[in-house]
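A single chain, nothing else alongside it, follows as structure tokens in the form predicted alone.
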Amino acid sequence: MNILVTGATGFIGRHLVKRLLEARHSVRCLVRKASNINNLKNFRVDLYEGDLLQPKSLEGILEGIDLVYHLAGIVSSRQTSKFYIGNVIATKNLLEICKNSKIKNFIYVSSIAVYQPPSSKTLLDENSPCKPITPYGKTKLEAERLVLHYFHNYNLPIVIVRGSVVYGPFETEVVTKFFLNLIKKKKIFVIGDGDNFRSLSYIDNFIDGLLLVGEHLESIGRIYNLSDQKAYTLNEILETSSRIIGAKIKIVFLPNWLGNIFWLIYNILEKLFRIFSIELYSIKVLSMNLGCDVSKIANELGYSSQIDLKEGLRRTFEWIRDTYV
């Protein structure tokens, strides 16, 4: 199968490309002129230079392509306007190119950030209310609606995959920094009691799910949550991390009212100054319930996460130590 991957130079993208090539697929990667393609140099891929924000540069990109994995987007930025440009405008431009093509599937990788975090330890399923609380979540939901529009109005075959936090080797942003701080400081401040649900997805499990979606045409037109099958409390994640690094992690529990103050400041910065504060959000999000129910993709496509939390964290901490410590 001939497959186009956007966002191939990113964390998830590099793992997806590797697995697609191992499965003997032909892979074309959309890369910008300024993209760092070092992680793709050892792969036998077709590098197509273009930009999702410049539609003319995409002409011919779908020639011979059967399947599209759209991973590219903005995950973190100080300026809230960049989320709209990178997640909505870029996706619309790609959909316009795809709508008259002969592709068999367009897989849009979205996020559980589109949901409203539940107030109780209720697992999020595909029917949970979509009321995102961040610029990232709001623009991912808007992009989802675009994808569904092209499905209903242009018969474009699509699947939407809502991923939880994905972690593992070569993730260099927020998650790795969080784990690196655990190794170095062996101390963490937590709002609340740490008993809230968190769903994580080890990178190999996440790629397994993406491959399943691409292989099953019966998934077309559907939305799936994708994470490891078990949701853990924050305390369980920290306790497992402590055992793996071989040192006791001191957890300092802070009152919920303090988290509410941080959240108030976060919202003021966003609404008045269009600034996204990842620091304030990271503090508050640790106290939220963000556990996923993945029974739909398990029942319909046979998904099963093969790597559990302990093994996933062991591999991740090993890579972090080799890379940063």
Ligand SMILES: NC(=O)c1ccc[n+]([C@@H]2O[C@H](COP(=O)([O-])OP(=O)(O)OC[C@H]3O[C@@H](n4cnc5c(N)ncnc54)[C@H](OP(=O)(O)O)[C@@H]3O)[C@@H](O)[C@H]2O)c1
The other form holds:
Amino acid sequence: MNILVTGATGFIGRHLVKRLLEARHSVRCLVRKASNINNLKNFRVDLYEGDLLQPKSLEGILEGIDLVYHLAGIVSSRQTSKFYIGNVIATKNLLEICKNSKIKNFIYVSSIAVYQPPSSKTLLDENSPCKPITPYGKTKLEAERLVLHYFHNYNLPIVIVRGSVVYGPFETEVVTKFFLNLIKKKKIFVIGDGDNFRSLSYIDNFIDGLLLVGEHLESIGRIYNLSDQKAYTLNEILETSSRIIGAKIKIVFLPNWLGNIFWLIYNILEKLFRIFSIELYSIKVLSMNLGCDVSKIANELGYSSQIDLKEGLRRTFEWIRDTYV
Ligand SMILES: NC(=O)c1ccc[n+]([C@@H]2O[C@H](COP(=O)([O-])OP(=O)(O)OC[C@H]3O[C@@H](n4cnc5c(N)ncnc54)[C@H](OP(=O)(O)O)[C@@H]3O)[C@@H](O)[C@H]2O)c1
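Other form of same protein, the form predicted together with this ligand, not the form predicted alone:
First the chain shown before, then all remaining chains and molecules of the complex.
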């Protein structure tokens, strides 16, 4: 198949491109003028220079393309406006190009950040209420609604995949910083008792799921959660990390009321000053229940995650040590 990948220079994109090439697909990658294309240099891919925020630059991008994986977006930024531009406007521009094309599938990689975090230890399934609490989640949901609009109004074949936090080699943002802190400080502050669900996707498992979605045309029009099959608790993630690092990680448990104060300050900064405080958000979100039910993709498409937490963390810590320590 001839496949277009947006966001190919990013963390998930680089892994996806590698696996698509291994499966003998032809891959076109959208790259920006300023993109760092080092990770794509050794691959036989067709580099298409353009920018999702400049619709004219996208005009020939779908020539000969059967399937689109749309990964490009803004995952982390201190300015809330960047999320809207990078996730909503960018997706709309791409959908406009796709609406009159002959593509057989448009796979939109969304996030479980679109859900309202449940107050109890229940798992999120595809029917759970969508009420995002962050600018990232809000703009991913808005982009999903656009994708569904093009499906209903223009018959654009689409699938939406809602991923949990993805980790693994070459992730350089939040998760790696979190693990690096564990390695260096061997100490972490946790609000609550750490018994909350925090689903994770090891990158290879996540790519397995994305490939399955691309292979099954019967999934058109559907929404799937994608994550490791087991929903881990925060304590489980920390204990497993501790064993792999080979040192005891000191967990300092903080009372919930302190978390509520952090959350209040976070919301004031976001609503009044349009600032996204990743620090306040990170400490609070760690205590939330974000456990993912993946039985729909497992039952309908045969997904099962092959790499367990221990092995995923072992590979990730090895990469972090080689790269940063
Ligand atoms: N990482 C996770 O834990 C996770 C979990 C669930 C869902 N997701 C979703 O998966 C997707 C990929 O995530 P990631 O972690 O791989 O992100 P990432 O590493 O930050 O990569 C983002 C990619 O988007 C590209 N991009 C951004 N704006 C663009 C534009 N205007 N035109 C063209 N390309 C643009 C970037 O290109 P440059 O190289 O030019 O900057 C980069 O390739 C995102 O949509 C994210 O919401 C991620």
